[in-house]
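As structure tokens, one chain now follows by itself in the form predicted alone.
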Amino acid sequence: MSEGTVLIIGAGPAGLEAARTAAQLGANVVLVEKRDRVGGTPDESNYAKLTHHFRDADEAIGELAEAATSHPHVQVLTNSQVVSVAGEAGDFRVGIQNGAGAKTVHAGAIIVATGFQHFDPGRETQYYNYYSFSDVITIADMEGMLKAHQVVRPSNGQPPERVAFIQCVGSRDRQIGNEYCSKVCCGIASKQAIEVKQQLPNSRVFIFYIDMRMYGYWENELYWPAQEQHHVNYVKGLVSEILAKDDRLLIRGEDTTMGRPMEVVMDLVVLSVGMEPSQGTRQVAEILGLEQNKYGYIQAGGPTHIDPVATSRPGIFVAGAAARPSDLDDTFATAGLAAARAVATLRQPVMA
């Protein structure tokens, strides 16, 4: 058993948790990461606090990284990418390329944990003048501001008096093909709205939404506290456009509760962009020969269609947001299951 190896692609939260669990179960782990450091999107995008417990992101991800990378059975290969795979469950031969050249790793099982990317609001339809007005930002941009305690208007460096969040940007949108709900955006916007009010108590914060989708305990942990304790204004409505008005931003749309047109002026607009499969997820799926669904995520379910970590190829498993939009609870749950399934695969006899 100690000679069995699980190869994990991606060292974000899913990959780190899968590595820690597989190693604790007795497997040797090779963790492959294309960046020069582990931590994934929370690290790369400078997350401030994690939804939904408001834990400091650096601290939480740092603990996770330390638990995985300090384990004696875990080998971390940074600045590295998987470029080929041959063989089958129990006997995969994986080609890995890095600055030092190429090498082949023999592994009994593989876990794909390549994560997601944030929707680019200017990619196709130039949503809400994201590339035209510097005071239109995304929730990823806002995370960096909150982390630095510098929530300001990029146009002039001044703290905003009025801040608007616009939900479902790049999600639940048939026009661009992202028909799914990205699951976390409502919670993240509510978390960030609370943080904005904590850092700028005199500001007014609005969230414009189609439906507020609060999963699990988020209703009481985020939605109601944002309104009752921090006086965030939730407005059920559809925003059609954002225009310049003097040195501010004019939001036009429809207040769907009142059934009438809406025009409001804001200093800073935050687009709650959804999740999409990362380029790494798409590339790795091609290299490993894994089926993808119509949105580009790795098709999970396996032959039974009810296994959340099985892929179309036996011995290869998927964890976290490489398979579907996921919050951190989902990510850790599927990472642990993928690790258990991978280790179980190592224990199966290899057929001649």
The other form holds:
There are 2 protein chains.
Amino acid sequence: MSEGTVLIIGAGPAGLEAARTAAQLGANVVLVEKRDRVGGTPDESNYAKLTHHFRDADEAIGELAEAATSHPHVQVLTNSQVVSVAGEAGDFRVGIQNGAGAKTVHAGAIIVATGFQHFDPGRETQYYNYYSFSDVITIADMEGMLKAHQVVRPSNGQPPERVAFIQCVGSRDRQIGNEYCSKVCCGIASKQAIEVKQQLPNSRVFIFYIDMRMYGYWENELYWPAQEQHHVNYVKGLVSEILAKDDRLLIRGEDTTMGRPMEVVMDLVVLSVGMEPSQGTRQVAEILGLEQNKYGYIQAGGPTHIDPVATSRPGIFVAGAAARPSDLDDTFATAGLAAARAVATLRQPVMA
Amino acid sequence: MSEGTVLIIGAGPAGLEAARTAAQLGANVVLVEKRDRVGGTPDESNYAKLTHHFRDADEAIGELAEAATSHPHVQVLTNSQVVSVAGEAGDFRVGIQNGAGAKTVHAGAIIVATGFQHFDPGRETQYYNYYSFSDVITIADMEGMLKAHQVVRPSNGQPPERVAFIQCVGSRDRQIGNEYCSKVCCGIASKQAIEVKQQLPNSRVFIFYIDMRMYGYWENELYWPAQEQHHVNYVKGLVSEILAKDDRLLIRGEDTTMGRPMEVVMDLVVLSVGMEPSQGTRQVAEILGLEQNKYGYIQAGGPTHIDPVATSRPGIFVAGAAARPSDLDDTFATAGLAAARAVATLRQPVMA
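So that was the form predicted alone. Now I'd like the form predicted in complex with another copy of the chain, please.
Up next: the whole complex, starting with the chain shown before.
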């Protein structure tokens, strides 16, 4: 028995989980994805392993994708984008552009799962010289190297002896307008630091941070093992600039625990770039007429603060990092709640 | 139309949200609560305002309770406890003790929403002298004072001039076995610090911390305003002991930013006690035969790590802080996902 249609925009972890859940609850699902395949950012950015449990990313996201896309009530539209919406909760008419063609989908509820993009360190923080020095990379770049088991200095193809992660690049930064914390970068850098030590046991790995935000089990599952079993060095410090020194990189800043200036030489520097709302999130918010917060994320939670997936428009819900910096558990959970709300809307368009 | 029954254990925020969502999805819900009323820890511990948006706790939780308990398909059993379970997914028979009487509920799926308890600072950390000095209180005690607009030194009933919060009491502590981070205490202490400054503008308020874990929007919504608008003083430091000094309290430790020993006098010290699984969580895990992690929380997520509400037993799901330290958004989201999984189980007992 079908209860009507839920249209889901974005086939990353949030959209896939929402699709699986809504279909299991009896809805027809139309899953709209602008890329030519599902999987979202973990797929597009070649994630190696997931935080914090080190499960193979392809395998985990693949299982989720399989569960969602193999369901008989889930229709996947790749290479497709939402271009218009009319109607209201219980009776939306959504215009979809697919290559040269266009179609209209009737849906009772909509879930926005358009996710985030990695902060581009070239935009405002030129002083980190991401675009000048090939050995300055981002955590997204590092994922690909870890996945290929090829952690090298891009400048010469040699494995690095000294690797530094710099936290809060594009986060907690008023100058660029991203005052929020991106939540996941401390965990991801720590996971990557462990993987670097596993792949290059003789390397030395440093993480320069303001606060290590290893909340919940990340503390005992990642942060302690990183230090005790893998000898990752955590340095509370502020990095002001990265300079070339001979053929290596000089990090200049302040060691705030020691209370003194710091200058250290590294072979490879990894910028822990934060989250920003994706272009897709901004565009879809515009097209659907959804309120966004000052950072461009979709405003969620409503005035009651007891519904984290509610948007400003009844019948339209938001899952995952389109609304806020989110780890994968957050993403799966909000996707499930959004799916439940969407299916409840099909049953009863005007919610109690 | 009803699709069968979901039994939910615990009527705090997680259980109420799960009940509301499962009922909206068409299930009959039996909500079992051991206290004589719904609301859970925010009600029992007299929470004043919620983190991070300062919404009145009674009002917000009251709205959620109303939405859940007024639904015609939700039956609330207060003063009741689950004492046995037989059967399997799709066909559980749950024994419930209610005062002198006993009954059996048939349910297709079960959601455990038995939550956390505040760490008891008397258990192992006698050096903080919680049970010796009346002016050493916990964040749970502080909630009640804030709610009553009576922030005073319990020893003499006078408003404190200097207030200190001490973070990570019962968290990130290997000696007592709680290595995990309790996730929410940095945010709650910051919220309370702002409220103290609002109620006692002439007080000075300090927060002694290891890392300020103000993830996501807590950074810009709480941490920056606390410092800039409310002049809360954050001190990175380790507190080793609290002593009596005349009729005040002497905090002794190390200021790790300044790299020197620290001795400061306070009128009121607030211990930011962490989360532990509640007695109810431990008991229910035992009765239902659910795996627990080494801390006593219900093991969740399963081997796939793509289902944060799955327990070790099919058809039984976990929501909120019974599985892990959780903020309220986490709690609502996992409750929604658990409700969706439970209702899907009613539709299709053997899940794909």
